[in-house]
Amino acid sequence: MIDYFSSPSNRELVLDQLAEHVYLALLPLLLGVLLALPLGRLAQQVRWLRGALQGTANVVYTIPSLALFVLIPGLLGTPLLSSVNVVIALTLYTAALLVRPVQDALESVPAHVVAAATAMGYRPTRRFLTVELPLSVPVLAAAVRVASVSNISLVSVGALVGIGGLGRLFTDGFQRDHPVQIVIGIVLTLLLALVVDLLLVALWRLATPWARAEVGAA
């Protein structure tokens, strides 16, 4: 392994791929957040639409991944090797997985709460960004955390289809049998998920200082 890394040609490849796969896992993990947000409020104000929102979401998340990123240039005429195709296909994973734990989440804010955010003049927007919203965080950020690793995990998948990321590194590895090459991207890939899940906790902690506060108290 040190010996691949004694390239710089090499260290380069590794990088740009890394990089490639950051790009790649989190902008459809924040596009997907603020898709399922809306989602799930609606699905948690209007009874009658939730079996439709939760199976239509089940229904996304059960397409194999592979599948869709070849179906979306077919859909809307991008190119098959565009980068677009996987930050769409994640985007539509993402909010497919988050609907109901925003539903979940937002229902688990405590009712006289909301009742008395109410009483005080607050408007149901306001109320939801000020007020839901910030309580429910504790909820949803568990499966914030579930939809990065799955993320990043399926990034990999884009690299059959010849968009990169770190998956570049698995097939060019088996094409050449170059199993150190292989195992480079599957460590890089675990650091990954492991970095971004810390940070998630990072800025779960920062958005909901009342949390660390309980739990000091207890």
Contents of the next structure:
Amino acid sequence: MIDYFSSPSNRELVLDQLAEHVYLALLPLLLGVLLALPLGRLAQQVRWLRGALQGTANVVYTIPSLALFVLIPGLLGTPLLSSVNVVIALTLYTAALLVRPVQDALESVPAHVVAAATAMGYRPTRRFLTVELPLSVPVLAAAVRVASVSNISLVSVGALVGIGGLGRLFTDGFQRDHPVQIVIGIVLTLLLALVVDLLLVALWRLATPWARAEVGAA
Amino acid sequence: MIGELLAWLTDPAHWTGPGGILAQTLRHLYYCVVSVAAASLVAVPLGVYLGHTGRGSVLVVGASNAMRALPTLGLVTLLVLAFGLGELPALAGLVVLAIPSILSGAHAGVRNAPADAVDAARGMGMTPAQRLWQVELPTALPLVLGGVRSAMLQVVATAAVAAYVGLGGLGRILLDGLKISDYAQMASAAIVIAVLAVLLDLVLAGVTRLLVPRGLQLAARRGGTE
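For comparison with the form predicted alone, would you give the structure of this protein in the form predicted together with the partner chain?
Next comes the full complex, and the chain you just saw is listed first.
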């Protein structure tokens, strides 16, 4: 292991792929959340759309990642070896995974709170952004954590179709018969998932100051 | 591009023969069924036991979360380098990946059996074994089968990836297409993989509906409309 890192070219390879991996996993997480919020809101409010949205989300989540990475260039005309395909595919997965939780989270907001905001003259958009959305964060948090872990794990499959990320360490290590490199890739993936998860938990705590206040009062 | 794809998919020569779509689909299916069955044989009894006794809950939940982050491709390449090229190590990788979802499904199912139903069974004088077989297991079935279902999806996807280390199946067609930069071939294989995944999921959804006791289904429906 130490031998491996004593070579500057190996160090550079690992750090470059790690940076690429972070970007390829977290950008889709952000985009997916942004996409899932309006969709989940629609599913919550428009009853007849609910079944269609959830059915679509289920089917999207069922399609294996390798198949999706290959099909997106054909559907959208992006180059086959472009990392855009991975970003789009993982954005779709994240959104598909989150539509249902967004809906559940919004429904978990007590009706009297929403009514109070309406009575205070909040228009629907402002009420959604400043009252309903913040209050639904605790329910949403668990699903976003699952999505981040699954994104971080799935990026590596992109290496099979020539996309960068820690998956490169697997294909490269396999071809060079170099198990140490594969182990490093696995360990870094697990560590990355853990660090991102801890960061998300910290973020939720910052975003829900009232939850801490209640604990303090009790 | 769509035209080439259709041409590739509708060419009968690509469907038949030992490396054709039909043979590789069957192979893919075989890997999926064998590894999910093997994983179930280990994980269902273990999950039920741990759920029934309440032992090792933290371990089960923690381990299955950590496994979610475990990169498929890394695990499979490592296993093959460690144990030699061949189908067995790749299949072992599939089994390892299928175990956590089944284990956590079985564990959560038995653990979350409605407490009042279990208490009622105890009050009626049922022995622990009777409680397990007649109350806890039937109410746990939806979650047990849910675990099997998500394991199956993971295995369909992973078997495609494992073609990289020499496993046959639909991933083989896809990666061969990549090697000769034949997009129509890659996309055709990708479509067949996606369809297979969706179909298997539908079949398991149907199995769930058949196996879950009618009383539970009625209760769930009633709970859903209230």
